[in-house]
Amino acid sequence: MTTHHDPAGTTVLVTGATGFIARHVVAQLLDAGYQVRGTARRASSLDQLQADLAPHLADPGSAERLTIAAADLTSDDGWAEAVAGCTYVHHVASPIPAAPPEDPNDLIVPARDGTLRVLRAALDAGVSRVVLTSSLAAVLYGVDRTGKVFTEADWSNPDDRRIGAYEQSKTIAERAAWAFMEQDAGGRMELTTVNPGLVLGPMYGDAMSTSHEAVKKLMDRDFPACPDLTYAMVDARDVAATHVAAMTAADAPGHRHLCAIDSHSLRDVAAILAREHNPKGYRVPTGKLPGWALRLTAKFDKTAALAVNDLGNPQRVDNTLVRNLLGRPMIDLDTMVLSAAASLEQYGHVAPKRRRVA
């Protein structure tokens, strides 16, 4: 069904484009040489995406290959307008709380009604195949990780009562996508699905994510040692590489990429700040936080209690669909963490606590 279009005169939609995934993505399909609309609360965020962007947008002409139209997945304001035209979708856009919602509808919802929103805006106005960012929330949570390698086949189990708001909302709203795609595209419409760990890498423009938390936490010493925790992590390039080769590969409809390199310690993260940074005044914890004390924090304190699931609890995951599709090998546990540390160093989010006199 899919046919190769000339970039230049093809116009990709990345809805929620002002964010830290999003704004790799319309990196990349501007390098490609794609018509970039993105979609954002205000319009009037395009002029500080174009100066995140800029150098993406430095051959004359090109700042004119990126808009932004206004929509909210709340709403159907707007998304009829944001879709018209266009040959594919990203949508990237989904709520991610900096704390557990008192209600997992809260999260739910918005997550589940505005992919349907997206999909069906997406549909009614002809384009050829949506790029949803899903997550390994919607993998391998609520489930017997023991010994156990996951591919695309598996899902997590939002009725466990383990299951945290986030990974229900991310996996009720992918299984919505794939039941629209059965019962409503009739074929019309292609769907295949980027499923990326905890992601790190660098940051276009003050943009952080969820994930560059643990990263500040651990470079500003927020606790006196590291949790036994350890997640499949992967580089918002890789992420973003991933989506644009999705768009157009052939054999991507149907499918769901695990987006992420071998499961890592927050440990290993630590050890290779430390390693870069303890030598700069920083102080990076590098000893072993009892689980004990996770566990008693996780009480008190909802985001601890996420991740108490976690704990010593490997998250292995079959990524050869996605090595296959970009080609290459994925960009390795060092470069990520030290370009995620240079990012937070660079728009001032961390920084050394004294200077080491040589």
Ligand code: NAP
Second form
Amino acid sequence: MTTHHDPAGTTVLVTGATGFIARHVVAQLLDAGYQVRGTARRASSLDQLQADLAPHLADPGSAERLTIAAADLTSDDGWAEAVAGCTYVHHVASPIPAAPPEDPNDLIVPARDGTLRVLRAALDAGVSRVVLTSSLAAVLYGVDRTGKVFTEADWSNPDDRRIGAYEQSKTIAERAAWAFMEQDAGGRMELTTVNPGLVLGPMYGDAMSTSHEAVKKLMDRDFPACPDLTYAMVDARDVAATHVAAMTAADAPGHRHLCAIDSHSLRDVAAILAREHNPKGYRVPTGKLPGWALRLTAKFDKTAALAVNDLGNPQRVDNTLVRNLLGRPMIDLDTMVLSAAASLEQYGHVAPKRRRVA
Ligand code: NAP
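Same protein, different state: after the form predicted on its own, show the form predicted in complex with the named molecule.
Time for the whole complex; same chain goes first.
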């Protein structure tokens, strides 16, 4: 069941609107006819963002329905103004680094305190529902995954030694959000979460996320062979569609939407990239990089260090809630990988290594 509002008269806030996933949420909200207000650390981003989004909108002119308010997760300034008059809030912004920070609190504090700032401002402004972008980082890290299919009842263990700072930050921020709802919201506002796996798919403008790094590293042949890292992956268009559907679906509040297709090895990703791009001069590696080689690299490469816990450790999730919300099959691996690769090429992040052999 869906609650109906007149989109043209409904303002929706999207935090971190300049980010990779948030751009997709903004685009789908504009296509659905809503008035969209985004937050950004610099309000001056509006012109560029509108120009980037316009080619991806059903009606390019609807980019004019987007406005931007300046707000930072680490400060109270601007949040009350950003959320004023909004019926719904998508809280997407959160720091997502390419390498682990020296101090985990560099991620945990903005993620948790920023989430609480947004929820408090939303509650005070009379917002009816918040959709929070959490992550599978808050579901299946720091726990034994053997033989397990994870559901919305499962939580990562932020105190386990196998968990990284980013996964801690997402777990602690989402826990804080549900605790806020229990203790402070007094039934006056609803919360639902979208918990994506590794997000691929096209970039709407040059907003490359950390999740594109895996595709870029393969296309750049950063490794001579492909590590057997396994992830539950998802296309950003499905993440955004889940956000927009969860915003009004009557049965979404109180639920965590685990948003990913089946677990796949990076070797599956490499095979798709090699099939399509090696004939064009890329040298995507498809052989298997032994686990010990990645563990060794991880000792001096922080990005590799982030990944060792995912070696040969499948992420199986129950995505029934998302499939029911979308009412259509989720976007498949080929499509999400090749559209990510096309965007990386379009914005100059990757290029063929050698001229094409005739
Ligand atoms: P992204 O492009 O890096 O977006 C992150 C957004 O957060 C950016 O808009 C960034 O703003 C904003 N942000 C970071 N620190 C901030 C601060 N102190 N104050 C205000 N805004 C801040 O990455 P993304 O992949 O789209 O991630 C968006 C959300 O999805 C995050 O919550 C992330 O945890 C979640 N997620 C991502 C994945 C994935 O695989 N990509 C998977 C699961 C969940 P600036 O543009 O100003 O830096």
